[in-house]
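Only one chain comes next, encoded as structure tokens, the form predicted alone.
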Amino acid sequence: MKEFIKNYSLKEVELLFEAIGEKSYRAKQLFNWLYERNVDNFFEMTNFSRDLRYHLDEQYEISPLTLVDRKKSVVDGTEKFLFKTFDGHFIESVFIRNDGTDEGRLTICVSSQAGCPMGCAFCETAKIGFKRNLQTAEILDQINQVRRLTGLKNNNVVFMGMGEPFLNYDNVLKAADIMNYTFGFHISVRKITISTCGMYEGIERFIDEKRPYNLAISLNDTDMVKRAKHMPVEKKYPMEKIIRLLENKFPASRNRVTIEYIMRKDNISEEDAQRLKTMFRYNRIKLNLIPLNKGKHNLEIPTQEEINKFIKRLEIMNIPISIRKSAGSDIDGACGQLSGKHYSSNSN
């Protein structure tokens, strides 16, 4: 089987042309093919000579996926992607034309992993149980593919699709970075997202190695016995020892950390919106608040007029609150949705 050209660095390229005695700057030609004129095939690299072309095709691949399903919403034109890996697992990726905040924000949600291991109730991927990480080449190839599907070029990226992205943690920096690179998809650092349910070993090293990404991690419930029953991970990584990692580590420097809450009538009390306001004594957050969506859980959704309620108990609070449109819900395309729907039927 060849070798996926999208899992090589700027820097593992220009190895690879020096190893065939061609110049290394055929490494940024080849990047600016991939990424920025978004090719699928190498004989359309046109400043490549013929051999040159002939030799990248016999060794690599360029697409990793294959589209299997495309819906678009009827409610806000969110449109939703089901892809096939080389190996017959089912990803899902979300084109959101903009969220509510941002009306020149075209965001692409991508995967990070087929299936999910972490067992949050209220999160359908994570029906399906762990399948493998996607590497890097997959991940890209996400963005590579919606560009392509839909005529539109994104300027932000949210690692928010299916999988925990720090627990696939090497091959997401390197998609990142590559999104990132001039000669990559050139998305500025601040428009990459990277979420986590709460890996405390991945956030301290994304601290420590200085990645320049958002960092939004989930929360979702202030009591803490409650989290442990919808979110798994709050037994191995409380999330009290994730707060005082970012008190005493996250640097004052940095974008803000977003903390996500998704809004279920059962966590949205008046005791809730005040375990928020003293929770987070490190104040560079900010709360980005969603709407549960519905799903096969037995979660209860809140009303308009509970959520309007728990929104106004947390005004007070001196940090940036924003409320997610839950763009493509009617698709299943929203927080919590994606499923990889031939899993239900041709589960591996």
The other form holds:
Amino acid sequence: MKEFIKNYSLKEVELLFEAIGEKSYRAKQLFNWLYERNVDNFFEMTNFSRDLRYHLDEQYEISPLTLVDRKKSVVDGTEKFLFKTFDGHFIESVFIRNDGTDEGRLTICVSSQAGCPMGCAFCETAKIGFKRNLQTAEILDQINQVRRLTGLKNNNVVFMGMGEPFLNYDNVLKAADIMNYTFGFHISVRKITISTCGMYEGIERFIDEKRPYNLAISLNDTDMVKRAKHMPVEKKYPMEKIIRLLENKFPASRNRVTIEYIMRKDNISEEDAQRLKTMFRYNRIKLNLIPLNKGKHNLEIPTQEEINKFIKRLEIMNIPISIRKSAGSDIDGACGQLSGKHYSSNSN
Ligand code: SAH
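Now that you have shown the form predicted alone, what about the form predicted together with ligand SAH?
Complete assembly follows, chain above in first position.
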């Protein structure tokens, strides 16, 4: 089988080119074709010699993903794309028009794994179970394909699709670096967010390696017994330890860490607000609230009135909050709704 060319960093392509007697600046030209110009065929690379184009076509593949299905929300213009990998797994990417138009902030939510092993009670992806880690090329190609299919250039990326990014650390960070790179997608580091359910080792490594991307951590409960029930990861990596890690190690010069919090009927009480306040004594974090989306879980969605009450409490306590809209819920494209639907009708 051919290798996927998007698995290679610029440095690696330079070495590949040197090995076949090509000038190393050709590597930047290749990156420009792949990411800026978004071609899916080596023969379109017209500033390369015929020999080089043939060589590349013989050895490498550009696009590892095939589009299977596409849906658009009539409510907010959010689009969901279902792709098939070369070995028959299904993954999803979501294109979000943050203010409902083609201008302004355009976000692509990418998947980092086919399925997910974390087993969160509220999330549809967990129901699929874990298939495998995505390669760097498969992460990047989601952006290539969504840009080609929508004809729009996103300026924001969130690793909040299927999977736990920090269980696929190397491939995820390599993809983020290529997204950021001038000759890659050229997306600013502040517009790339990696979200984890709380993998202690991954967070520590991310900090130690001084990775410049935004970090988000899914908290979802303030009572840690309850958290362990909804998010098995709590048993292995208690949130308390993660907050302490941030306190000790997360540089003050950096963007605050986002703490994501799904609002259910049973986690937005006065006590929850109090516990959040204690947690927010560490002031390098901000809270991102999202109402629970529908799914196969049997958890209860709070009323708007209950949500407003909780928000009011947090505001009085001076906790920095933002509220996430559930983009694409009518197409099962919102947080926690990515189930790679074709799984149910397929044997793999
Ligand atoms: N595994 C990583 C990346 C996935 S991000 C992580 O957990 O952070 C997916 C986000 O959607 C997480 O913040 C998760 O808590 C949230 N989510 C999952 N199911 C949801 C649901 N039913 N309603 C609202 N948010 C949900």
